[in-house]
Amino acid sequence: MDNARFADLLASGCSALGVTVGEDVGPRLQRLMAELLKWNAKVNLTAITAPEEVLEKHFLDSLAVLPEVTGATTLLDLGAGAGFPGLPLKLVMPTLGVTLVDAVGKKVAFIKAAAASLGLTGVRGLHARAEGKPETEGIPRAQVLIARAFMDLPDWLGLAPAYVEEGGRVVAMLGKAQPDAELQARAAERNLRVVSARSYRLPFSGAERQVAVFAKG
């Protein structure tokens, strides 16, 4: 995909999602894509390899939740895989401190290499398995905890509060939308409350998505 087409698709995708990114973000996302596809030829990081799909299903899918993380100073991405949504969010919010955690070493190695290639500071890739004991796992708490299709929502809401700072929030990136009553019931089981829930579709494939935000109490 040439630079002009990438820029056009990124702009139209962001417009459809209602998010705004700086002019410097597009070229850096292209570098991230090049790094991802280069690594993926040797180690299996993602099944999504067509450039247009990487743009939509990794980059735009990550940027879609900008409204839910705006204002945060620290972000913890659990089950980050190859760095999504954490790396694209960092590119748009350069002052955000981001920790990306995954249990697969080669994915964490990629995150570290990509961050270095992009000259990012305030990014940490951490090889660990999150099991609800952040102190012993060496995983820092954050203002915003986020995960994209990491585990089933009830399990995620059971695990997540241990990793959130006081007054922070838990963001769940989901596939098909769940009814408000279901979200509220799941939250109540874990002594959480639903702050917001928003459904949308990815701009090119039309794939359904939902982002739900939870807080303690």
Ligand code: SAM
Second form
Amino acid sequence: MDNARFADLLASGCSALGVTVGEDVGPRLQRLMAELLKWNAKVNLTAITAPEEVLEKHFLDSLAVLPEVTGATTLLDLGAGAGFPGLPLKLVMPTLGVTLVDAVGKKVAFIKAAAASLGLTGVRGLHARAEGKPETEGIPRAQVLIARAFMDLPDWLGLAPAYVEEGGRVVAMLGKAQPDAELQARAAERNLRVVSARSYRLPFSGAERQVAVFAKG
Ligand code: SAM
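Target state, the form predicted together with ligand SAM; input state, the form predicted on its own:
Now the complete complex, all chains and molecules, led by this one.
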């Protein structure tokens, strides 16, 4: 995809999602895409390889949750895979401290290489398995904990609170929208409350997604 088409699709996608990104973000996302596709030719990082799909399903979907992350100073992305949503969010929020954790070493190797290639500081890739014991796992707590396509919601809400600082929040990016009553019930089971929940559609395919935010108490 040439630069102009990438810029057009990014602008129209962001506009459809209601998010704003700086002018420097497009070229950096293009570089991230080039790294991802280069690595993916040798190492299986993602099944999504068509450039327009990478832009929509990885980059724009990651940026769709900017409203839920805005204001945070630290972000922990558990089960980040090839860096989603943490890497695109970092590109838009340069002062955010981001830790991306995955249990698969080659994915973490990619995250580290991509961050270095983009000249990002304040990004840490961590090869670890999250099982609810951050101290022994060496995983730092953060103000905002996020995951996309990591676990089903009840398991995620059981695991997540251990990784959040006091007063912080847990963000769940869900592939399939859950009714409000379901979110409330799953939160209550874990002594959490629903701070917000909204559905959105990806701008080109129209695929439905949901983002829900939880806090303790
Ligand atoms: N969040 C990325 C995305 O949306 O593109 C990756 C999603 S992928 C379906 C789930 C990822 O979670 C995989 O990369 C897997 O290696 C990782 N994973 C699974 N269980 C894990 C655990 N207990 N701790 C850390 N990573 C885990």
